[in-house]
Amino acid sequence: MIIDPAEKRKEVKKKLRKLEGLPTLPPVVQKLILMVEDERTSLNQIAEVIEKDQVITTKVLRLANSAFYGFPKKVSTVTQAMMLLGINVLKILIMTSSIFDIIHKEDVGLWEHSIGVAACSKIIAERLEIKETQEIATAGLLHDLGRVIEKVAFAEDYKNLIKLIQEGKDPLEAEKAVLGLDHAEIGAFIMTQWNIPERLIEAVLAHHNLQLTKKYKQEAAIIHLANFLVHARGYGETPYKSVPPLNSEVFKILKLSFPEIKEILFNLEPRLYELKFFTEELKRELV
């Protein structure tokens, strides 16, 4: 049967709006999201609610202490995590904690790739002296969110697109052929539904195609470069059998030289080593 990509695209977006097939957010998470959105709510009030839920507390502290944020001292309280990460990042970590659970269980290789890109994105952002480097790291963490959505909410379609990739089709083209849109657009669509800051949404949307940027070209270029470098390093796994292409515009946008990129890779190596311990610990928990 021939699939009309335009019709399939409409069908996929309709399903994404309802978030069918995805884990529902626990009531405590829904309450926290409302609190985070309310400017009258203090950090202490938010921390109190989080700390009453042991599972969310554990996840927030674990993610805050993981090497992709790279804080020099151990983060031991939720309040401290909020002060260091900022409210936007905390909101995203709370909302996506159930998605991270799925990545751990379903695809450890994709999880490793995602946290590798998060770590690399933060190193690049620090190099460029960008404000809110934690947000850039979080965009790196979420850049392949769409792949997880494909796997969980579109299981049959996902099998078909993996078959096309195995037959030699480019992964992005395979996604568009089967679903009418690719994982970058799916991830950005979900992030829009979750009311995540536009800066992060655009970085995720354009991480394979910088032409899709409107306002946040620098952020998208950072994720694009980090994705390329982590692929080149061979850390984690994605459907790409080879390293995805690097857009040469990155060098103009970020004003980085080859020696500087070499130094970024040098700084990334110990961070990836630390992250390996993080993912190995998660694997042991899943056995």
Contents of the next structure:
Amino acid sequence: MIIDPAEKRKEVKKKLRKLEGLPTLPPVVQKLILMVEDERTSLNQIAEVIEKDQVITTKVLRLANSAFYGFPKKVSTVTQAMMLLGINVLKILIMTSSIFDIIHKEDVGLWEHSIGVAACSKIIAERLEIKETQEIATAGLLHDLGRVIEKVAFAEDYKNLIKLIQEGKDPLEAEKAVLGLDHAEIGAFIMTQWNIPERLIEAVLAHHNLQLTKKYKQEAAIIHLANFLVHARGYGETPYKSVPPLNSEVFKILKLSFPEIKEILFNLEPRLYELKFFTEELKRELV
Amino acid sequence: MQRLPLSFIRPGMRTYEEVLDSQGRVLCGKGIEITEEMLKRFQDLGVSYITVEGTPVKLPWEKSLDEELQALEERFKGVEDETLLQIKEIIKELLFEKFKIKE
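Would you generate the structure of this protein in the form predicted together with its partner chain, following the form predicted on its own above?
Time for the whole complex; same chain goes first.
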């Protein structure tokens, strides 16, 4: 079977535009999107809408309390979560909750990798003292969203590309050969469809190729470095069996030296324990 | 070093990091031996996790130091780039530190 990557690319994008094969967004999301856009809505009104949905509230609070955001205080109400995470992040967590439900059930290795990168991105972002570090953690959480989408919505193609990787092909090249685009582009494409802020989209789009950034080079560099460090530490699993390439530009962009990398890794280690217990708790609930 | 939920903590374990309550306040410093009374206080004040020295609890998913070192070698097999190798050395240092028990 010969695939024309350019043709396939069009076909994939068409399917993505219609969100075919993806879990439908919870009804509360539609309402929230309208409310967030309406300047007259107060945060309390938004919190009220979310709180009416018990399932979503539980999920949001659990994510807000998990170690990848690392808030020292316990987040016990939606209003508190909104204050700490910001309405953008809260919206994203609600929108992606059904996708992450699938991922921790079907590919716990990728789930662990994603939350590991979220935690590491947050640690790096805090160190650099850049604004809205919880957005960077969320970009880390979503950086491999495209892989989840490949697995859920393009299951046949996904099998083929895994086969190519097992035969020794570079994972990004394998995706481009089978689907016409890679997981970074797929993830960013869906995030654009969902109206997620540009800062997060660019960080996800460029996490393997920093050249793709326009405005948010620093953000993309953080995710690129966090992705490498989590692989290097051996937390979670992705199609990369050995460490992925690291663009040494990140040290210049982020102005980080080796002693600082050491501190980041030493700070990350205890967080990884919390993440592991968090994942085990989710697993137990599935039984 | 292990970071464990409070229910795993037993008297006699030593803190590796400061212990914080649910409001983020410091309750106990590093390198302190945890007593029965402290443990009760931690429970009352809503502490969720404590980082302790060494690896006192056998966790089903946790690798031994030898297994960790071997897996690290496998992940970095064929890597020659100096920067990457320096990061590998940092991780090695982290692993030795993690499994170390202080006197």
